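There is one chain below, alone, in structure tokens, taken in the form predicted alone.
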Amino acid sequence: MLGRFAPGVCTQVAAVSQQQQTRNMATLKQISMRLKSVKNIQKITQSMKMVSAAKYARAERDLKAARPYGEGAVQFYEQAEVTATEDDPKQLYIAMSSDRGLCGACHTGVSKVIRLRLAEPGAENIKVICVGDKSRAILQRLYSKHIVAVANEIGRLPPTFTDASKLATAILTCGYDFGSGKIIYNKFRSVVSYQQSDMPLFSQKAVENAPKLTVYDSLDSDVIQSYMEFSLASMLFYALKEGACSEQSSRMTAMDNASKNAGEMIEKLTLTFNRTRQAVITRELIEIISGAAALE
């Protein structure tokens, strides 16, 4: 009985191993394929993080230079006590992002902000101006009927005051007449922190209105609908440094962090790999000395 079954029995543990053999093989290729694609992954995010540790050097030089502008502009403001008018309740917020991404939660936290600010009541009232493809995509699934204007290629280049003079203009020239609202960008307090800050905005109504304007000497419409002009202009110059500085900066922190994940995982898959790839030449030994005992 035993002899007569014994052929069928030795084909299919044949084929058993054959089969275990096969995908076995198929197993060690995937893990290859994968080392080698994580591998890749690491050699781009450290690159990447090089690059953004450049620019990140020169855009900490030139937040230096832009800041005298926002907090200028901020000052007078604060200085005549320039308040938002009861009459008018159109607000204008303003979200700083760009249209570049693999920055951490960077352009999230300023969309985050303008999301809480739409969910509140009162924000039929409300319009957004998305600066920058990243917030637009984030605050147009759900707040799309509050979206008047979305300035692109925002980030791919160093910011200047020539950028953001197109980009006050295109604003004042929307349509959309407000009385007051918010500028919301990111602002920059080390290699590895922001917040998310704002800088008021205030229609000319409001600002001839403030208490306080007459201690400025010859002010009259034409003066203060100009330095309306300059003063967003700078404000938004500002906020442009400020967001391309920590944009670089949590640019560089995530594709250092990418990169190190990338080497524990490379760690974890050679690993596998090595203890794979052992265990396959084992079973070959172990066929073929099995083998040689049943010829001998």
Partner chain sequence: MALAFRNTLRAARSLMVRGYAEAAPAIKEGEMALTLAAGNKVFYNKVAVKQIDVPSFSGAFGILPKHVPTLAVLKPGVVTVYESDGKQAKIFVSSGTITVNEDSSVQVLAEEAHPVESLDRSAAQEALSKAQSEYNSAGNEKAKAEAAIAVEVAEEIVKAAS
Given for the second form:
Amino acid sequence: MLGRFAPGVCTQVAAVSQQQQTRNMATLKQISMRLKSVKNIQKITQSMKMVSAAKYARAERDLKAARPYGEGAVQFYEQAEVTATEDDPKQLYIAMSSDRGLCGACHTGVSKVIRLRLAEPGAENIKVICVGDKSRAILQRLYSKHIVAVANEIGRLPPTFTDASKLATAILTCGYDFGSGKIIYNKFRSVVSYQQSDMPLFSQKAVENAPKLTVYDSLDSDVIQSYMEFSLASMLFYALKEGACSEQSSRMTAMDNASKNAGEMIEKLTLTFNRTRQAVITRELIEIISGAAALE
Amino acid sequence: MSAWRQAGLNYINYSSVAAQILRRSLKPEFRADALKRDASHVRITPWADGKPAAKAQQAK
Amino acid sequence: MALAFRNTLRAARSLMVRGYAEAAPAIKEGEMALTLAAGNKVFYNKVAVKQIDVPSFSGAFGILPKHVPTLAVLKPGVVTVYESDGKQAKIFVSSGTITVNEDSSVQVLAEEAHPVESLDRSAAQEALSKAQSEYNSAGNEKAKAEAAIAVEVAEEIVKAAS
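Could the form predicted in complex with the partner chain be shown next, to go alongside the form predicted alone?
The complete assembly is shown below, putting the previous chain first.
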């Protein structure tokens, strides 16, 4: 019985040692390949960081100029105490994101606000306009029926007022007659932080019914209509600027972290690589020495 | 009612035409920089029933 | 920069006189806070001024402090700002909105605005003649309306750039 087993065991052992040897050799090569690819990734993330740092500097400068603009656009709605008309449940949400990823959680944050709202009761009256492919990609899986329009080609270049005008025209002509709504965007706070914020949208009826509108002088519906059209464009312009700035800053942070992580990985891999190489050398030496000793 | 609104334009359209002309009428040293703001690349696709309703239109 | 400096100076002075901390950009009697911003530049950000003349669709009008709250839509033309030290600034605006709030603060938001000194008369004339020929050759009503707007704006610019 023992005799029957013995050869089998023997071959198995031989196979294992052979396999180990080949695997060891391969590991060394694999590690070096891995090391190379991680180094390349680090190069890429580093240069992406540099690019977004430059874009961020510009976006921040632009944003500084757009801030008074946005504040001015919203102020009237606050001062006149415009509130949404209750008998009109139709709402429009505008998700301000962009086409480009690799920037932390800034698109997910915006989409999440809308997703949570859509999960609440009464969501059947809510329509969504996705600005940027990223929010579309996130929202279309579960809530594609709510999307009325998608805008893309956002985020490659700094946003202009012309972009905002186009968006505003599209919103006004999308055929959805909303009673109120919200623009959800990332508000830039500092290089390392941004926050999801919203700006209110109202229908002309809501504005005309605002309690404090009577203190405003010489208004006719034509003026209000033009005023609201323009203020929609300027709010979108402001939201685009805020979003662009938050996105670039968070991409900068994300890429910085990625480069750091890649650096750590490179360190570890180099260590393993050297250790493995040393082990292979040692083992080969042992083989040679023991072979020589056996010959004596 | 103004003539442009009767023709189907809104104030946003009015404003972009006006801004375009203003940018073109600047002194050359400011013009080049201002004309960059003319550009817009946004494409808008209307959606219906969970699908893009029509081919992406390059709004003017 | 100079403006900001002046503001701090004034704030400091009013602090000294009154002896207690007031809101930072102190607005004196007979002045109001103006925000004049455009898509391309911020001209005034809550700066105290004496008077503002604006062109609007319901006619050009001047805004003095304690003006009754109102909304208006800008017509292409020159906005004149009378600063608190008596200086006048003339800024050409393309279009936008004017808001006079209850607290007498004024916001003028334009899509595009430039000081009249930056306007080029010959370029404006060129734009005008181009717009006129477009108006004459416009095929549909929409294009005609657009060209009419262009003519109107260009005429205003030529007038302002003299």
